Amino acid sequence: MSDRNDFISRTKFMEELMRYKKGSVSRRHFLGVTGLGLATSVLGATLSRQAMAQANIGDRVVIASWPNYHDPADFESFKAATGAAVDLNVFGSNEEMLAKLQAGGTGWDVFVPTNYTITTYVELGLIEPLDMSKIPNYDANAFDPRFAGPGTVDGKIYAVSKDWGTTGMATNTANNNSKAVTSWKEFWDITQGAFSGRTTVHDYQLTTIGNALKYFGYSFNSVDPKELADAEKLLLDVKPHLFAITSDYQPAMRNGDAWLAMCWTGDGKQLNRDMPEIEYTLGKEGGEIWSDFYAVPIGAPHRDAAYALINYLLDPAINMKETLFHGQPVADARVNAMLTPERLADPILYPAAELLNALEFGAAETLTNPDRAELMARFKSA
């Protein structure tokens, strides 16, 4: 199975989706052209059973997730199977997600937290232990415990693995006769030099501060006051040279306004796939490795629909379509068994061991550490 030829481009998919929504083409045509018909035939009776089991989940489910992180076709097929439309809320950082949940009234049914945040959600009573009987597509034995493990706290499963990845940098090598940036020191230095006005960094304190700390060889997770002061001075020096502080940086990279971006694996893969001159690399000093999860907040207004959506997205056939779209690797061995050897050898998705070994998972303390939060606020307002 090819991971490129069996699926139409996102542009073509959106064209066909708009035609279908306007009534210009039949449902049969839409499913056939987009490949959803193939997915449905593969799932066959499974989808029918899911549709019957989920017939009373309501007509809506709200998911809070990251930019460029889900295949719209999978949300459409979920609606076709269950009758529940998927509303997507996009956020740019785990701090933003935490603040919204603490404020209450988000209306979210499902959200997508990162590994290091889950214990905080449990301690604050913002997340419910999952009823695993409602998620039969989750097979714990199929998931790599390195990435799925943080979803379990005190023996209870609060979140199930979505995917995993790294935080690196994307360089448009067509600009300024440049080569791909391969270290965080180079990232920050070139931003103040040849790439001045052309760099984006995340609107997210974990990664932006963490990768500034790597400039000095400090831990990505440091909360040491002296080390944070060094990182803050660097960030304030760099601030006038930035194009933007944003976690949705693909548009600027695609249209040429930005030449360099702090970048997650999936965005790096999507950009490189469509524009090979944009290369994704990791900093040789280290940085972040992460895993993301599906979770249900306390008081989810469409709880049955939340479980139905999570279960649907974890069906290996659907999860395979998700990973081909968003470009993040997944921890599910059932999905990996369906991918081509070429994809499993992709250095963007599966970096060399020496690069991976230098990376750190985010630490829980960084989410609520006041010094890091205040540093990020000063940086953004400078």
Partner chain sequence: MFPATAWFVAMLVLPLIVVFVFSFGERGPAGGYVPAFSFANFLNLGARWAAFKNTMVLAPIGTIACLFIAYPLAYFLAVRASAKWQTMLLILVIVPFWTSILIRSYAWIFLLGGKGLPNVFAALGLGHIQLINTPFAVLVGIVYGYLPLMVFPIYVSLERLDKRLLEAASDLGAPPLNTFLSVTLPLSMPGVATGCMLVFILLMGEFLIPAMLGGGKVFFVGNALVDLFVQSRNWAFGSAVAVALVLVMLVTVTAYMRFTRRWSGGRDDISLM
Given for the second form:
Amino acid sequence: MSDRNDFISRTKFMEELMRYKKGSVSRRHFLGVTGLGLATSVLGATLSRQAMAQANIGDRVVIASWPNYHDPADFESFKAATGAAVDLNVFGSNEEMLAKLQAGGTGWDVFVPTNYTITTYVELGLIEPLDMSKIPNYDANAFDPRFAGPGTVDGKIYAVSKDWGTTGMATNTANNNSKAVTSWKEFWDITQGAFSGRTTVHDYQLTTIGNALKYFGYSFNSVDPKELADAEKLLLDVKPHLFAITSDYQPAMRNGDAWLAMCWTGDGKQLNRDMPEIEYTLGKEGGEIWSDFYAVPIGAPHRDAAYALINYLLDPAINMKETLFHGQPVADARVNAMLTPERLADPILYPAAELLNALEFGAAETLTNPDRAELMARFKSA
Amino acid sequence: MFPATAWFVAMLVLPLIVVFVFSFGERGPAGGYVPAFSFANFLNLGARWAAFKNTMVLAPIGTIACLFIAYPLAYFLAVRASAKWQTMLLILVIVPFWTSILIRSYAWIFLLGGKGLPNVFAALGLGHIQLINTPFAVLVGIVYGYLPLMVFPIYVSLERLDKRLLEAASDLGAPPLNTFLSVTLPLSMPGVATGCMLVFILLMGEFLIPAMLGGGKVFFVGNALVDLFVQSRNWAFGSAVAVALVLVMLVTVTAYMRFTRRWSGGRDDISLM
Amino acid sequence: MAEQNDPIAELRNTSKHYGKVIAADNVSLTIQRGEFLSFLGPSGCGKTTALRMLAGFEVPTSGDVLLDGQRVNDLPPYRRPINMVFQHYALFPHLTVFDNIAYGLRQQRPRLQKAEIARAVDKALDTVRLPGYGTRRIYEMSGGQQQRVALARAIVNEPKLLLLDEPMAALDKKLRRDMQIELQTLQRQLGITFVLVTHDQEEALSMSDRICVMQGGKIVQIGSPRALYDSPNTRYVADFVGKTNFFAGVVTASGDSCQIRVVGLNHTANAPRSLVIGQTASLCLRPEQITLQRNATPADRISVPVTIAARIFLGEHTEYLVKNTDLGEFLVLVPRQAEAVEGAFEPGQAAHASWRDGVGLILGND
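Mind pulling up the form predicted in complex with its partner chain next to the form predicted alone we just looked at?
So here's everything in the complex, that chain up top.
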């Protein structure tokens, strides 16, 4: 866990904060010791005075996000700075988040949707256009428009970029003569052969159906009935050979039960860091590239705290700690400027251009398409 | 009278009415529910046949497996254990019930996973045996999770059993096995019937254990419902599946009660629920 | 009456300990074939333990249980040709009357034929005067009927010993009376050896050939009801069997003609156990050994002046509680004919209580 060496404990932070308040240490010392000063020293950006100034934002903020996606230390430091405790709810799919918001009464202040879902949220009137004056840490020019762009709908910013990544596969190469699987064709074929009973796929229609479509060279986002029928046949053939249909595949990969997993960047990075024999690769036919966002649901009960939290997490210094923790790349050039060249050259986070170019962003239609939902249900219940 | 009725309506009838009404509706364009009147959802139930089949096979097997493990346990607790041990063992049976089944399932994920029991089997030269993510693993989880629900009613009926009846049987020449079969077992049937009913009804709606220990490959009606409401947000079809599940359950439970009543020869000293 | 010395069962120096509690203490007893024997005593005296050792529910800590001369200590209850009528009957609630009675027959190996079982059950139902009740449910039967079913369930097996554990405790007085007579008749009719446990001395006295009085896990006296009544060995037995007045005194002569001085008066009476001159003891007089007159009595009787404290009309007899300044309160039983001569006494009236010297017993205060 060397990635986590650069932050200090909560108690230490509080001690330093108290010393700073009493005037016994300089502001520079305080920011330097706590790690909050990286932004000021490297990029000259100032800390948001609002966040630090104990503005009355309440004592609580609720965020709906994904597993292994935030450094708990950053939530602790947010609480220390603002007095608002962060209540984290973890979800496994965009569909689940949408279902909760549609049903109403979530109590969420912030949530983390994926690029292709944002237009649907806007159409359904579930998220508010962001008041950018409350997020001074967001500098539109610093963000790669490829990843930040889907947050803007009809010229209005509804969501700001958190990070981005890809959906590929993780191979335990120890079981395959040190070779990683490198295409979706190989992925589905080896599962029905040498890797029978050793492969996991996501419990998530977008990627599981999308990557089955790639076997035939179809678009990852296809809703064409004939193409979907081919994908379904493949999935039903493969099913008896699967180890599991799950989005929580790290435990099975780590203890050796599974040898091959449909995998997201962050998980691939975490697995590879701890077990170098597990390699993360992209399918050469393509697959998914995605970016995640922060958005505020209409009627967020702690709206001020929501903006304060988003702003805090987008502070380049904090965002850098986040990316080192979750292992996904971020779209903010200010953060990348702080990262080591080795990190920026990591092929798991930053794949080669020809691989990256073959990837597709998820399409909004897949989220609501009933045929894909039913196909997934038939696959799971078969 | 009025508050009780209102309570019943609010807590039991109202949700059922909502589900019933929704089952004739349609899915909204982005999911959810749009009012309509159509039987399309019911005609489409065949699409979840596999889920119903899995549930109707594994729920009874799970119930019976639970019974076969719970009965000796309850018997030991009620008849054999000394008073001091009895309390302690009862607490041991309840304690796991206090923690979430989610957490307890993780323990089984480890035990049945490659580093757990299969590892031991491999060391014994039995080769690679897959346990996790199989119907067997789901059954283990079910038995483990539902055991207290089966143990307690049986324990209570055995505890209440007049021990002098056992002496009477022995006095009349019945060896221990005969005494058990002709006195203990029939008189504990109310507990057995209650336990089976409790476990079976709850199993019919189970989704967590198949999801956790079945690796998403063992699919119950409960999982179909979770997916329909939480993933594809097809509330209308989800409601139709729920209505069908309630109907299947009603039929099964009625048949079961008929059967146990006939089996017990219409005795009214043995209540069935 | 049982024939002498044809033992069917025997407890030989048997003791039963539960930890430090001694429930049966070196009990020795021979049960004769065909007799009606009762264990009598208060609760905790060991009578139930003795019965349960015979049935096989308890294994003696030491000593032996013999049945037909064979040691059966280790034989479980279901292998002993002994049946029991339980205190609360212990009928099987899930079986019909017929199935309850047939239970024992169905355990027999080789198996009995169905018709044979049905015949035996019907006969047993006739014997306990419940013909045609076979299809009834247990909870449909009254307490008295349940008692008969329990009896039928036991006798249908034709056991060598029939054990009855307080079988009438749950019945009302009238029913108990009827049942006592019925049981006695049944016992004669069937010729089965009955062993009854009871704390009701009247029940024991009215039904038994022999009574075994127990106290503190030990047998204090065994004998016919008459023997126990007329010559109790100890004050405990005298007190437990029938009613007795005890007058405390000091022994003045021992041997064949034992004497006791009670408040200045010398009495002569038998002493079943040897006494020492000078020791304290009691003169025991049964209420019917004392008479009541209005005037002082002839000189051959011992007479004391009394006042009538209470009168209890018992039909055939009247029981008077009388009071003497020296002797305190005691009971006098006056037969109806005597009362007809003397006329009834009213509470508060003065009278003379008298008895013949030589009646009663002198018993040590053990």
